[in-house]
Amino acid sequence: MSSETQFDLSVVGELNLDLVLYGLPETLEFDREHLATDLRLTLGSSSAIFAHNFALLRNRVGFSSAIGSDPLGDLCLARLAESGADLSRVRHFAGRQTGLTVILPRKKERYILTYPGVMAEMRFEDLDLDYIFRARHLHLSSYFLQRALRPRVPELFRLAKQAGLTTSLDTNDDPDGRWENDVFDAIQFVDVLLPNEQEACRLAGCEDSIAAAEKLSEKVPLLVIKRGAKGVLARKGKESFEAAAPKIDAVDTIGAGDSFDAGFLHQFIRGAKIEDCLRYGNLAGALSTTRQGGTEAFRDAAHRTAFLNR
C-alpha cells in the first residue's frame, strides 16, 4: 500500500447496543411477567463487536457507520471509542433512532430481537470512500441489515479492490429468510467469506456444511465456515483446512463469531498461513465466550493477553 495508508483495516457496518437478559425461564408464556436474574447493556452489532475486538488486538481501525441523535448512540460511541478505533466517520442522523438488539439466551439457543434504526438507513452516499480506502483491508458485516447500502455493496467492494485493499465479508443472518442472490454480486469482489455453518448452508442452498463449502469455494478465493464447538472449516480452491475449537467452559457465546473474524483477519492481513489464521481466530472466538457480552473478555487486558498466549 502507499504511504497514505492510515489503517490496518476499515470496517463498514452497523453500530448499536445489545440488551441481554439472563436467567429467564426456559418456557415463556404470553401475558405473563417473566423475571430475569441478570442483565447486561453492552456494545452490540456484528460490525462494532468485530471492530472493537480487532482494535484491541493492537490494530488501527477506521469505522464507518451511523447512529441516531439519542442516548443509545452516545453510549455506542463511548464504548467503541475505548477500544481505540477511529470513529471520525460515524454519521449522526438527526431526529433518528439508533438501533437496539434484545437477546434472550437459553441453554442451547437464544432469541435475538432487533430494532434496526439507522443501521438500515445508511447509504453509499454517506460513506467517505477516501477515508475507507486509507486501509490495507476492508471488512463488512451484516450484509442483509444494510438495507439502504446493500444495492451498492458490490460497488464498494469493487472500488476497494481497485484501490489495492483486500476484502472480507461476514453476511450474518438474513432476517427475511430470503437469502437473495444479489449477495453474490458482492462476493465476486471478496477475498475472504466468513459465514457460520447455518449461513453457509443458506447461501449455498445446501443441507450440510461440506456441500456448502464445495459450492461456495468456487465463488471466493478463501472460504471460512465457523462451526462453533465443532471448530472451523476452510477451503482455498481445492485445498481444505480444519481447526478444532479450544475446549473451554463458555459463559456466553454472543459475539463469538465476530471475535473469530477479528482473530482470523488479524493474522490474515499480516500474511500468515491459513492454519495460523484459523488457530488464532479460534482462540479469539473462545476468548469472547469467557465473559458476558461480545466485548467484555477483550476489555480485560490481562485476561486477554494470557488467554491468547496459551
Ligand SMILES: Nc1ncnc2c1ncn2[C@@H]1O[C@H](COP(=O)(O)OP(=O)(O)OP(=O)(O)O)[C@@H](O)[C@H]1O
Second form
Amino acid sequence: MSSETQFDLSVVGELNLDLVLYGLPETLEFDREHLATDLRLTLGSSSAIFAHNFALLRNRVGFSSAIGSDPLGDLCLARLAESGADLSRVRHFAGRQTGLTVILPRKKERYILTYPGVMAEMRFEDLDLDYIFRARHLHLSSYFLQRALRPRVPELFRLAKQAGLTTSLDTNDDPDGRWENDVFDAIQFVDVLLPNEQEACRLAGCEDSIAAAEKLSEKVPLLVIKRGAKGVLARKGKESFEAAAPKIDAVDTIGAGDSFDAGFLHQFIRGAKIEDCLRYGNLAGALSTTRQGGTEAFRDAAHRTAFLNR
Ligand SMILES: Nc1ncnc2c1ncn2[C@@H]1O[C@H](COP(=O)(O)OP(=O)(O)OP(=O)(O)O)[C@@H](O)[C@H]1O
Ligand SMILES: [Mg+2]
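Requested next: the structure of the form predicted in complex with the named molecule (the form predicted alone having been shown above).
Shown next: the complete complex, the earlier chain at its head.
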C-alpha cells in the first residue's frame, strides 16, 4: 500500500507547550518568591515532540490533535508547523484552553505539572480515520492523558491494523498512578510497545525491568524498554537485544524518550534490523539531550545532521 500512502506515519495525540524553569532551589516554600536561573517556552507534549522530531528526520507526518482557541494553541501550531508535519487535522475547540506543562528540572530529576486542557477532551468522533489510515504506521503516546479518547483507543488500533498499518504505543506515565488493565485492550493491537523502565514495571506489575520485559514480551511482538543513559533493551519473543546509549554530557533529558521513539520508528518503518532501529533510537534520544527542551537539538539542522551521522 506504500505507493498510495500520503504519510509515512500518523500521530494521534496531544499538542501543548512546555514551560521549563531552570534553577530549582533545594526547597520550595509557600508565599516566598523564588528566582529561576533560566526559562524556555518550547514545544512540549510527548506526541508533538515525537511528531516534530520524526518529521525532521525527513518523514511525512500526519498529526491528529486538538488545541483551544487561545494564544498557546497558536504558538504550538506555529512551532510544530516548522517541522513540516501536516496539521490540517488539528481541531480548534472554540472557547477551550490548550494544555500546558510546567517543568522544574534539577540535576537528573524534575517536577512535572501538566494542565491537560483540550488534550483530555479529544474524542474518537473528532478523528478523521480516512486521513489517519493514509499512512504506513500509527503512533500514539501519552495514553493516560487522552481521557476522552482512551475507551476507544483499542478500536483505533484495531482498525489501523485492519487498514494495513503497523502500530506503536508509548504510554508514558499514568498521572493517576493506577495503571488500569484497559491499556492491554489496546496493546493487543500494538506492534511496538515503547515504555521506559519505570513504566514497564508499572505496566507489568513487576519490581524489576527484567521480569517486566519477560511478562510484557508475551503481550507484544516487539517490546523496547528505554533506560535513560544506560540505553535500551528489547525483546522480540524469546530473543533479547541490548544497545548502549552514546556517552555524552546530557544538558536536559526532556523529550529524550519521544526522540528515541522517532529514531527507532524511522528505521522500523523502513524494515531495518532491530539492532539498527535500537542504535538509531539511542542516537536520536541522545541528540535530544544535547539542548534544552525536547525539540531544540533537532531544530538545529547542522547540529542534528552531524550528531546523527557520527
Ligand atoms: N544521559 C543520556 N545520555 C545518552 N542518552 C540518553 C541519556 N538520557 C536519555 N538518553 C537516550 O534517550 C532514550 C530515552 O530516555 P529515557 O529512558 O529517559 O526515556 P523516557 O523516560 O521515556 O523519556 P521522556 O521523559 O521523554 O518520556 C534512552 O534510551 C537513550 O537512548
Ligand atoms: Mg517517555
